[in-house]
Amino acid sequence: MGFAARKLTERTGTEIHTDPATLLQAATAQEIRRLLQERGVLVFPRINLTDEQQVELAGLIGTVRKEGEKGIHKITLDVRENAQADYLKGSFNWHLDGTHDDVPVFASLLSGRRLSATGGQTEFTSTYAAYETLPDAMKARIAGLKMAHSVPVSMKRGGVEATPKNVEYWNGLPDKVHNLVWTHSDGRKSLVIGCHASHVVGIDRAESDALLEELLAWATQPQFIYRHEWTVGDMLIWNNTGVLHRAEPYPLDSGRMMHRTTLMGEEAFA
């Protein structure tokens, strides 16, 4: 089959039709490390790798994080096969994975397993381009700002319950502060904003609510976007770095399953 790319919007995301042998060559994965620093999200349409092709493709690319089943996370909203489903009512807001971590993540590879009858189509926007087209005005007066990124604000936000427990846990993490324009080691600057963005430190509250309400909706403009409606045996691997991620809500006992595997981070918020 070869190898054959198409961007799919002029900012963000790129196609690529190819077959599993030749995915699974180094040489392919370096142009895929590639592609992805560069365009933040790649489709594999009806690619329909193997859990193992897929977590063999993940360690060509970078370091696999040990979770789930031999690298595979099952994502799936089903009580009857995740007991921790309710936490996944986050990813219906637009988020970056990590931000409390130093080192977020580098990348995630997901296919789609079994599908929802409605909903569950996932979007991406990029952090890098919502940044480069900010008005000089606006970088100005945001440079040297951090933001405190908090558990228990995603939570409330993501509507997840918030029993006694539950509260217990999210307090028990406490905040963690990035700064809001994040520096990487290529030069090129991106937005660390999201659900989990609580407040910008050291300004007045009500300020700071407009600030992010206004950097968000800026971020997420459809200039920015790509939205994915999935296929059964899809595979799509997105750049954590440079772009925030939401899955349109659907219905908890839709059967919905993707399989996902997680490239440990490189680089730390800066």
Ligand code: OGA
Second form
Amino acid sequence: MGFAARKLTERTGTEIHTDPATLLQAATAQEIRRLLQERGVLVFPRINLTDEQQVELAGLIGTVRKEGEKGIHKITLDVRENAQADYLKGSFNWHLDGTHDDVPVFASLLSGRRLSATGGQTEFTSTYAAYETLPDAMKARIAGLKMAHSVPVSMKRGGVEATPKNVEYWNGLPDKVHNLVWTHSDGRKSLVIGCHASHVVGIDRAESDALLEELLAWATQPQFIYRHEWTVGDMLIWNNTGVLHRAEPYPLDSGRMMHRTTLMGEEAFA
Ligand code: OGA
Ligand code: MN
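Can you give me the structure for the form predicted together with the ligand, which would complement the form predicted on its own we have just seen?
In what comes next, the whole complex appears, and the chain from above leads the way.
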């Protein structure tokens, strides 16, 4: 079948048509890594990987995080399948995964196993493009600013109930301060914003709120977004260090089930 790639939008998203055997070759995995850095999100329509193939591919691209059953973490709002299902309601707002860490996860692979009849599509926008396209005056204004990130703030914004069990979980995920503009090891710059961004350190709160709103609105302009409309068997990989993502809300009892494999972070916020 080979390997064919095509851009989905100008700034982010590439669709790849290939087959599992080709994908699981080391040379292909290196090409995937390169495309991930360049394009932020990769889409493999109806590739239908098994859990084992997904974890194998992840291991060829990076270092698999130990979570869930054998590297497969179930993304579902069904509490019988995921004890922290409430936490996932936070993902209905634009976010990066792991701003509570110093080294955020590098990338995630997500396969659609069961879909919701309504909602549940996934959207992405490039935080590199968001920075690069900013007017020079805004780049000058935000240079050197520090942003505080907070899981409880993101949960509150997501309307997640502060039950004792939830609060205990959130408290295990510490508040962090990161540069608002992340200068990566290759010199490229991206914005570190999202629903977990609480406030800019050392400036007036109203000014901070307005700035955050402006930057998030900039980054999520319709022409910057790739929206994935799922078909069962699709797999996505996103470069979590270079895109914001969000899931469109879906009903609690929709049965939506995604299988995620996460790659350990390789680069600290800087
Ligand atoms: C995630 C996430 C989005 C989705 O797994 O980190 O945000 O569409 N998932 O399920
Ligand atoms: Mn997420």
